[in-house]
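Heads up, the chain below is alone and in the form predicted on its own; it's given as structure tokens.
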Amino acid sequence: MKLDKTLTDKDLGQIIAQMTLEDKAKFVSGKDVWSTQAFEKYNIPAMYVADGPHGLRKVRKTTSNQLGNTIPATCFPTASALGSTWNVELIEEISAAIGKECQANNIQILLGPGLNIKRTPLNGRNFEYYSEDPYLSGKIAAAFVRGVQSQGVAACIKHFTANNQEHERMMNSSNVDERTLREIYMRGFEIAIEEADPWTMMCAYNKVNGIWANEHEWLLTKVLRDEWGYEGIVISDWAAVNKADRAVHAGLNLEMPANKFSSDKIVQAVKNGTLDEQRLDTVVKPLLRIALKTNNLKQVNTELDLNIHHTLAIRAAEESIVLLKNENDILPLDLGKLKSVAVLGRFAETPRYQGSGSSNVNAYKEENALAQIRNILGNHIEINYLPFYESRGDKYAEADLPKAIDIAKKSDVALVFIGLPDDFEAEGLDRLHADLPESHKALIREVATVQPNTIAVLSNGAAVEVEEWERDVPAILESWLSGQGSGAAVANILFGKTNPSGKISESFPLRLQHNPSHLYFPGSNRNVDYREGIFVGYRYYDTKSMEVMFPFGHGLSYTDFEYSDLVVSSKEFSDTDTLKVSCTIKNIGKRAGAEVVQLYVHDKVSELPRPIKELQAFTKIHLESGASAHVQLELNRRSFTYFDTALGEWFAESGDFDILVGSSSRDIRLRETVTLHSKQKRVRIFDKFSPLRDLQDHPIGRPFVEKMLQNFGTSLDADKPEDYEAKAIFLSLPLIKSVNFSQGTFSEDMLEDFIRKINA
């Protein structure tokens, strides 16, 4: 659903022309915590706002507690779980359901999705974000936006940009070079805007290279509006604004929550001449457009069936869950071979299915794994349950450890539910380490020593370290924080009622210290330097050929898939062409299942450092046993480019590229090499410190290099062993050193003239 073009700039301009300066300043400052200003005299309605990256969180009007006492709603899987579905159609279906709940509760703006990059596993808010990969994040976010806005509700993509930690989130500066910003931290936002046209966007708390994100004119105006053509509004994160007049000048449309002092400052700045009133009008116009549009799209008496949404929440959880390990096909469990099952860990009965903070949904219903296991097993299989650890923190009764061991010993299989409690990862605080609580580790460690059929079920919002005990358990199920249906979904997968199809959307390193940002996180003196640059997640691990616990895109199934018949539409193509890549996927196992087909691109030779592979396309397909499907993916110019800061644009470099198709970033099944003929040409500008080797292919530079090489007793074409050293030394010299070695025949003035000629 696009922005309403019937509301022309002329129509909006006429309304703005009637507004007083004071009213315009109030309009861009909000009314209270959850609504915008209404002006009856101008027929401008209020908009009501609510949190909602994985479900509606609407605060009751009667409460003063802004994080609690919210209305019941459907809690779908959190973003880290939804990212692991790789299913854009499912995401759109989920977000449409959330949009419908918004309409039923008079909400015009839903604050979601979050698509910040998972730079480090330690970010306490990682459960709200999809992936370490910007392409996957952008595609899923675009689907989420389409679903919400199909219901006439504005989605709000957030937080723009480089908002990757909670430590000093309102104080620090994320210091990132432009190439890294463009390729990693802004790319997902760009995709979401291009493909889904979100009506609203939220900027971040932090500074970006020393400038507050809400005061960043380069971000909010030059890139967002002038380059990307964004027509929606930019909202501040709650209480992020420090200088309201500067924020308005930069392009911020709405400060939230309301701040009377801000509207006064804006009025004063206009009167003082430090803020142009036309600039204020520029930010009022899109805000007015969205207020009128969402009001026109209100649906009165929207009927909800939350039981239907609950069924969808279970299905979403099932597709989110990832089977990380399954030695000897221990899963799914065979009911015919079981007499007793140990269920250990409080999360089995009291699941942790969402994160803490502003995204916390008051789930109207919830499933727990223990109850569903009892439903599946019935009365003929014994179930032995022990909660063991406390629901929060790291505490457990030492006397319970022998009990857990005894229960595990006398059972046929042990299902151990472990993960991260609320106080280990939450909005407002980062994790101190990537490990599990000692209570959870003690449980899995001790049980695994006595029970070879120990299955670990993880509940966490981001990657955790499992190396200490992973080798001792035959199976690991990553359930993430997968919403109110997570308990039923986990049990259904354990006992084969559902075939797992999730793929992790972030790498699991062996140890936290292997993470590329580890040395620079969380920064110091209110600065965090992104020195790892573009090498985030698998871009780093795969390029370094570093061993990981579980690679990006990994996820097992109860069936097997065969890849074959890779075909590209052309072995040689132009950067204006669309390259079509097709292959055949066959389910060669005995169960129906789903596979995520992932396409990565590798630039074989590049002027600038690039990751060894980058995700550029994917699709998820469902196949019955024995069935095959013809899969076609498309690559466009951007699939092969990098951002060249010297040129200030995305550059498509001519050359050979590997097309890699597989089941994860480390499980490549098919490959083909293609050649790109780019219409872009790099214009090299030489100066006196350019190396002489760069001139050897230049029509004017080559004769000069040949002449200078004569002083070394060699030439460019010389191929004798004794010539190699002389050529290597000479060609590495900067151009200015030609003056030193010319024996007085070549002056600095002559050098300057020569440089002008070759640059011409």
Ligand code: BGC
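For clarity, a rigid core is taken as the largest C-alpha set superposing within 1.5 Å between two forms. Positions refer to the first chain, counted from 1. If you're wondering where the values come from, they're calculated on a predicted model, not measured in any experiment. Compared with the form predicted together with the ligand:
- Core-superposed comparison between these two forms: the C-alpha position of I700 differs by no less than 2 Å.
- After superposition on the rigid core, the Cα of Q18 moves by less than 2 Å between these two forms.
- When two forms of a protein are overlaid on their rigid core, residues whose CA moves 2 Å or more are considered shifted, and N43 is not one of them between these two forms.
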The other form holds:
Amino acid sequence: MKLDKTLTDKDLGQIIAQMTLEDKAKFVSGKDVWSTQAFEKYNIPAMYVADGPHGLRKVRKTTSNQLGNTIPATCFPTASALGSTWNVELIEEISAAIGKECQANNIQILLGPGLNIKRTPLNGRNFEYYSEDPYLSGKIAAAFVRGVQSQGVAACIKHFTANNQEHERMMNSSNVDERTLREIYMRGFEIAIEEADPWTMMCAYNKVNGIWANEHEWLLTKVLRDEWGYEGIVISDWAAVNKADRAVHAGLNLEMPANKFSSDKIVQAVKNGTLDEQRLDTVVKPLLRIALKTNNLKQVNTELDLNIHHTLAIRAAEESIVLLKNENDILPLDLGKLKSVAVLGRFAETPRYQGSGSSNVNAYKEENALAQIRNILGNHIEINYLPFYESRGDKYAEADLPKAIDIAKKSDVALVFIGLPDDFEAEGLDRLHADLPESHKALIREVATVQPNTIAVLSNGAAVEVEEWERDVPAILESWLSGQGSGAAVANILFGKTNPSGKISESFPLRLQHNPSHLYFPGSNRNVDYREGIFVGYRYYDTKSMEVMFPFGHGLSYTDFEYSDLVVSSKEFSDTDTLKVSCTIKNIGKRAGAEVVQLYVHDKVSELPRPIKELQAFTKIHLESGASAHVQLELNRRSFTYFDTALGEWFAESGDFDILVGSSSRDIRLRETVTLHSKQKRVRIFDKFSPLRDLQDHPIGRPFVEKMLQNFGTSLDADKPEDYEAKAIFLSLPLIKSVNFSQGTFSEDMLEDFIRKINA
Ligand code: BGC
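Next up, the form predicted together with the ligand. The previous block was the form predicted on its own.
Next comes the full complex, and the chain you just saw is listed first.
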């Protein structure tokens, strides 16, 4: 549902004109923790807000901020898990269900989705974010927004921007160069806004390059409104605002929760002339529009069937889970060959299926893997279960180790549930390392030495190190924190009721130290410098040609897919064309399954450094055994551009690009080279320090360069080996050196004249 234009700017302007300064100042500061101000005299209704993003988290009393005491709701998979589905239709279905739960509970704004980039596996809140890739994050966030808003409820993309760690999130400045901001940390937001028009968004707690995100005029007005044409509202993260008048000046529409001192500050600032009242009117207008719009879209008597949502939660979990390793097709387990199964690790019975903090949902129902395994195995197959470790922390009883070994030894197969407990990754708490707790590692290590059929089932919100024990187990299933249905989904996949189809949306490095941000995280003295720049995740590992444990986009299936017949609509194209890329995918295995077809673009030569490949399109298709489908993906100008800060815009550089189609970032099955003839030309401005090399193709510059070279005893066309070196030296001279070498015949004034001429 797009922002409707039925309320014209004129209508809104008329209401604002009636409002007193005090009321406008009150309006932009919220009413309490979870609702906004209502004004009967102007017919302005309140809006009720609640956290998401993976389920409705409505606190029972709007005035309280407690993390517990929320109403029961459906807990869908967390963002890491949803990011691994690569299924935008499914995401839309899930978020529509969440939107419906909002309608049924009188919530007008759902605080999600979160789409910050996973810069490091250590961010304690990574489970709330989709990916290390901005394109995938943006596409999934857009789908999420569409789903929520299809129910007449506002979604809220958050946290804008460069909010990539929990350590000192309210104190730190994230220092990021503009190209990296545009290409990595803002791109997902830009895509979501362009494709789905979120009615609200949330700014980050942190500073961006020294300015609080909530006071950042460049972010909130120049880019967001003037460049991207955003028409919704920007809400502060909870208590992010330090100076309400400055936030209004920058373009923040709503401070949450209410800060009873803020309206006075705003009124004073207007009265003493440090805040223009027009700026206040500018932020009030979209806020008013959203308040009236969401009020108009309220539905009474929304009928909810939470059982339908539960079934959807199981399906969503099934699509989220990623089969990372499956040697000799040990999975799915063959019931006919089993007499006894060891189920080890507490997560089998008490699954960790979501994270703690503001996104924690009071799940109305939950599935655990142990119960579902019992259902599937019935009475004929023996199950031996040992919880082994505690739910929280890193403890186990020494006496349990021999018990676990014994159970594993006497069983046909050991299913070992391990991962990260709540206190290892959480909102407000970054991880100290990327390893599993020692108690979980001890279990998998010891069991794997006695039982060759050991299957590891992981529950964690972000990449973990597995190198220490990975070689000892034939199969690893990454179940993420995949919501209230996760237990059933895991069991269904282990025993082949469901064919896994998830693909990891973040790289699993061999070791944490390999992560590109490692030396700069978490920063010091309230500053974190993003020195790795645009080389985040696979953009770094692949460009550096580094070995990783599991590459971005990787995920196995119980069937195989064959890729063939790559066709591009045109091998030569311009930046105003849409390039269509198609291929055929065939399911050549014995089971039905789904494949995520990924398209990466590689710029073969570019003026600025670029990653060796970047994801620019994808789709997920379901195929019966033996069936094939024709898949078509589209690339546009943006798929080939980079952000050039010298030009201040996205630049499409002419040249050759490889189109890479594959099953993961490191499993490229088809490739083709295309040539872009860009209509966008880089206007080169010469100065005293431009190298002579750059003048070679210039009509006035070339004779000048030729003359210089002749003075040095060579020429542009000379091709003897010694000329090659001489040219290398002389062509790299900056223009100003023509004065030094001129023996007094060419002055600096003459040079300036010459530069004026060539620039004209
Ligand atoms: C979080 C937000 C959340 C808000 C309200 C903040 O601490 O960063 O994501 O929506 O609290 O609970």
